[in-house]
Amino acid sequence: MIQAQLEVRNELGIHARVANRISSCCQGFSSRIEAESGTAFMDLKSVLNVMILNVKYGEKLTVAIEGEDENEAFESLKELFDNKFGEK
């Protein structure tokens, strides 16, 4: 299992287009990929769940990834965050 914090670095934070990119990225893996929201964990393969997180610029998202392709899933998700989801 991988647990890590990923910082949202794009100016607008996680909005609909970004939420779609995150969930599309996660859907490509068989691992369970979740993010902490208060006391619950949200499935990042769901666009709606990603949008509910309502993460703003500069905030960190705690993710938990578990499964046979967890390393590849983490690297892909980290790259997406590091590249500001293709935005400013």
Contents of the next structure:
Amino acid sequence: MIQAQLEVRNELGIHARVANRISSCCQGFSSRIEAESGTAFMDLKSVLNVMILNVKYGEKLTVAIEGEDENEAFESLKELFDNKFGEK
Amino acid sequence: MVGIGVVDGIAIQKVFIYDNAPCDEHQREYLGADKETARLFTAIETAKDQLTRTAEKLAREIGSDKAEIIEYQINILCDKVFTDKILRNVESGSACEDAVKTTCTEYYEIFNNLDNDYLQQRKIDIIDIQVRLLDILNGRKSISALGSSTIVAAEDLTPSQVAEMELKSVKGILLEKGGRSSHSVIIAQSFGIPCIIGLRGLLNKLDECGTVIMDGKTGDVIINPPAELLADYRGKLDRETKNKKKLEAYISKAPITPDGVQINVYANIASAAEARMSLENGGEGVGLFRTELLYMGFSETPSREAQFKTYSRIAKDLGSKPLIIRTLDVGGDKEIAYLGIEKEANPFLGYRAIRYCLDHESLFKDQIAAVLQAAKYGNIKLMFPMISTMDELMKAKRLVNETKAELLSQGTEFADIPIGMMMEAPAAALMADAFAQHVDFFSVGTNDLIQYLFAADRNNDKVSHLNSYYHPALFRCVNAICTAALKHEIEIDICGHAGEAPDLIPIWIAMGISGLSVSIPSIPLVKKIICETRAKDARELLDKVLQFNTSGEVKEYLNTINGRMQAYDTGAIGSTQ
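Mind giving me the form predicted together with its partner chain, seeing as the form predicted on its own was just shown?
Shown next: the complete complex, the earlier chain at its head.
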């Protein structure tokens, strides 16, 4: 299992466009991909979950990825966050 | 039956009855888990199909890459966490409708309680999805699924419902309610779709198998017509089509009067598709780009990038021809739910257009920045709606300058552009002389100017007789605006319905206007009238009408001096006395 922190670095934070990209990216892998929210873990393949996490600019998201393609999934997700989801 | 014809033209078709009243809350019997599950999945797939079609349509017509919010809604429908929740409700004994409602309410509450304004607003998508799924489960047809060639009949149509319609298939629009200048009527006019409003009790009288004849000129609606009448109207429709063909000769003609006065004929548009249509109809540019549709087609503010793409694409299509972009004219009868403007007792006198934008600087500046950036690709001008005081104009201009400075500091390329204002508030009209020293052009919005001059709501049937564009008060007012514009040598256009009323065009020419911005289907006719009007004769006409006291006198005079004017009569838009 991979556990890591990803920082939201685009100015607008998570919004509908970004949530589309994050959940679509996660849906491309068979691994379980979840994010910590308070005491619970939420499935990031759900676009509504990604929105509800309510992560703002500069905040960090703790993700847990487990499955056969966990390395590839983490790399893709990290790239998406590092590129600010293609925004400013 | 007879209603108020607002867009001229005859249509003979079957009708699509669009029932858009909210679905009843009746409890339905539970059909068992298997059947309910099957219904649920069918409904979800249908909803996805509808949204996919709408997204494709918006991308094509509005010209933005894709409607991202619609894509987001499609993703919600694909969201297994979301659909599993509904499914669990179904399995534990709820009918689909109740299961959908329960789950959507749950999500609505979650969004509503988030400490983030943006995310809180996004509860709108949950409501949209709930309404869409319930409509489908109740067997209600979607407006996005029109057959080929139909007359659409509805109580009223919201801008987003109009956005979902495939306008090419719509041969006519019949509304039980509707206002003369409401959004749906304006769209019908742009696309030359015959339209009749105020048809109370219409939906109960219609059946979808029968044929309906509608005449947008007279307001007549004939349900299941006898064969004779049908033949009669087929003949009329035929002649109408032939007349249109004849006018096509004017598409390529320059609009110059026989004594050499040139009047530019522009189009009023609301989308990229209309810009292209206007060129095909002989338009010499866009005198009014209503940007509201850009905001109404989505359920969130379009991004600066999306706006830039639309503006620059239209500017490129028009080449060196002018494109006047009007900043967001929200409010009045144009509601945009996500902007969260409260309901007001007098929306036309309330928080609308520039008044809203000046209070929402970042939204306003985003639009201005997109316009400035797009200006590199064509002949763009910027226009502010509903300016009533000098303070408003000064603040709006300051925000343009601030935006320029920001673009400069970011190293973003842009071009400087002329700035103009709409003349629609009587206070501004009275101060035209002062305003003319601070803008590059005026554009007279006659629809609003008339309702404010006569203090008569343009969407209220009971006072619509006051909203006459034949009244001498309007001529005196526009004449004063023109005089100020000519004195300070700035351009002046007219962009309301009155600007394309055939019998009034000579009057506007006499006032010294530079251009008329009209609905796309009217362009050839307006050009024809300009080509046949001597400016010298027009000036005599103007002197005469300025002396009348009533719109009745004006109309009578126009009819008597010129029998041929009647032949031009394009119908009833605003022409009630």
